[in-house]
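Take a look at this one chain, the form predicted alone, written out in structure tokens.
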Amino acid sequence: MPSVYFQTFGCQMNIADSDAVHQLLAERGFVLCDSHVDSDLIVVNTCSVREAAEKRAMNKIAEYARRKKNRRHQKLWVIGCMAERLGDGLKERIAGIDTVIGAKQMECIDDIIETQYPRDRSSPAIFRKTAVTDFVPIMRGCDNYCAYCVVPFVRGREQSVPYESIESTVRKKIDSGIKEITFLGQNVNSYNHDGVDFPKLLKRMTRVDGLERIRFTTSHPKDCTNDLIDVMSSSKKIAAHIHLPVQAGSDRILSLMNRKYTSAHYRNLIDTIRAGVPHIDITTDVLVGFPTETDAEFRETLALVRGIRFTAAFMFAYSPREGTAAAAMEEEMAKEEKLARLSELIATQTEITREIYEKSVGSEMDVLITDRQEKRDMAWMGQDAGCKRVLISCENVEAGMILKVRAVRSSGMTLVAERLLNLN
């Protein structure tokens, strides 16, 4: 049988589409391979949201391309992102790329692999999903256009997928295994199919059989709404979990970006969310050193991360994108400047984070087992309802059970439980 290699960089959505010609592949006789050496094809799906984010992945690419100069079977696929925005000039960046699929080209990807690796019908799909959560994209692409984001220039306009089509891929997963879903899109509180908006898939989502705990991301505070604030607080399906992006707390900031909110709104619906889901994680990304950007207003976003006490965020130093608004601002800050209000960040943003984790000490949840550690004290791996990571030592358990527990104890970043047994 032929075999594949995948390398992923970058976000939820791009493990969602590799998974995906994962599954595509499989159906071909394809089997993975935990080996680049070993397979038959490489695939490299790319992130293109920061400038690291492709090097790491040339950096990768060139390396697999040398390698398979000795291989003259073996295939190397560049796909995603980066794939998109720099097309078949990849293959004159790196020799030995066979094939460069753009993220706009996800739509079509079984056509695509079609021509290369036609599929045997007789042949039935080894690909098992083992996990019990999955992702499932519900839109692609986006409108926002943030001054500092190439996503609506690699993946398009937003398109939100058919509500039929998004619960016949939730109920086939669920057939498999799978106990929790996390809906991905790079604004998920835009989607809308045919009056179906986001609030209305979430409820409608709740009533699907076998479907033990949802979660979604991204969501964007121009577009968060009460109504899916409701629906949050209504189910005990829906995790209380939200993911945020504030970028800036600086309002002059936060409009050179083209974020459309005030630091004040967010507050606000921040107030409004904690006051629906009162237990609710509540996590963030934050960009410091756009351009202009004073050390005044970054104390306006140090002070907006102390007043709001996020469960965690994700904390970058700007760096511009080819094709952006922002990559045509004048930058006056000196790389080892932002990285030094990056650094100051993190460690804000890490104590805040430890702090919420020794609060939870002594509390009572329900966790999600999802896998158990292959070292160490081999203990059982969950989240709880919100976004926390939970470590278990118990017997009879599975992946996939919702276990009542309590923590006992806190690492800083992950929780330390024990299993509440005979409760009624």
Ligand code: SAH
Second form
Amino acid sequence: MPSVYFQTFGCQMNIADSDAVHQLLAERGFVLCDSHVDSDLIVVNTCSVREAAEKRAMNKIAEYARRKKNRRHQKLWVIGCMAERLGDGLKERIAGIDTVIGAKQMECIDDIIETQYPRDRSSPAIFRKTAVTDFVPIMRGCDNYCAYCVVPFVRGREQSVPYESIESTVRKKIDSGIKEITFLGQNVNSYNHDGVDFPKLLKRMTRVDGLERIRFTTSHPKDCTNDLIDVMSSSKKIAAHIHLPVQAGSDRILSLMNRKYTSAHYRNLIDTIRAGVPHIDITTDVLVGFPTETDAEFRETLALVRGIRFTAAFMFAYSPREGTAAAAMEEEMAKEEKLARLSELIATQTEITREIYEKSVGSEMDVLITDRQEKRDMAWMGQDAGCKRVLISCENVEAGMILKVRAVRSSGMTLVAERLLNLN
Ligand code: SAH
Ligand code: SF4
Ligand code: F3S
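In place of the form predicted alone, the structure of the form predicted together with S-adenosyl-L-homocysteine (SAH) is requested.
Full assembly next; the chain just shown is listed first.
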């Protein structure tokens, strides 16, 4: 049987897309290979969000292309966001790439694969995720055009998936053992299809039997409505976690970024969310070193981060992306200055994260067991109803169980817990 090896860069949307391609190849008889050396096909799924992400992908592709010369039958596909941005030009840069499939072509990916590997009706569809948690994209693309961001260019206009199709995907996943779904979109709370908006979708999902936990990402602060907060507070099935990228604390920078909210609006929103869903984990993305950001403006970001106390944050130094509005702005800041701001921010947030985890020690939490950590004394890994990672050593456990546990110790960004009860 032919085999395929996947190398996936970028966000959860790319993971979901790689799974979709994997599924379509499995339907054509492909088996998964855990080494690129022996596989008949290598699929590299790429990200364009920062220059470093593209460089990493480029290096990997070049490495595969180089080795491929000794294995002439092997095919190399480059898919995803960088494939969209650079198109067939990639083949000129790196000899040895066979096929380039851009992110916008994911809609017709079945037809594209069919031209190269026609479906053989007798082949069994064997791809089955053994995990208990999975992603379901509910909308694609982005219309927001934040000044720094390449995503609207490589992913195209916002498009919501019809509700019926989402529900049937979710039901199929539940039948194959999935307990938790994370709904994906660049901006999930602008989901809208035929009058079903995001809060409605969530509400309906809470009634699907067998779906024990619901997560979603990413939410844009400008579209985070009271309806959404109400739905979150109305059901225990919806995780007490929201990822709400703030990007910056200065109103001048937020406006230049085209984020469409002020820091005061963001702070009020956090207060409303916390009032509606007590103990919620709030996480964020922060971008430092946007063109013209002054040291004082960066201090506003630090102050906001200290004031809000996010459970965790993804933090980045601005990287200019060709074609975006910000790329046309003059950049005066030295790279060292950007990186110095980034490390100060990371140090501040890391301390806050540590304190929040430390404070959870002693409390009870409901943990969905996801997998086993073979390296760490065969302990089980899971996640609480928020976003905290929990490690637990006990007998008679399997992935998919929800346990009531008590956190006994914190090791930085993981809690160690003991079991109190089985909940499902
Ligand atoms: N759709 C999501 C996130 C998209 S990209 C949202 O709207 O929040 C994930 C994160 O990468 C962004 O939140 C931003 O913090 C960061 N990012 C995007 N473009 C960037 C750039 N040009 N340089 C550095 N970081 C960037
Ligand atoms: Fe990029 Fe902004 Fe869209 Fe997020 S909302 S994907 S940061 S343009
Ligand atoms: Fe995701 Fe990177 Fe594309 S963050 S949408 S894979 S540019």
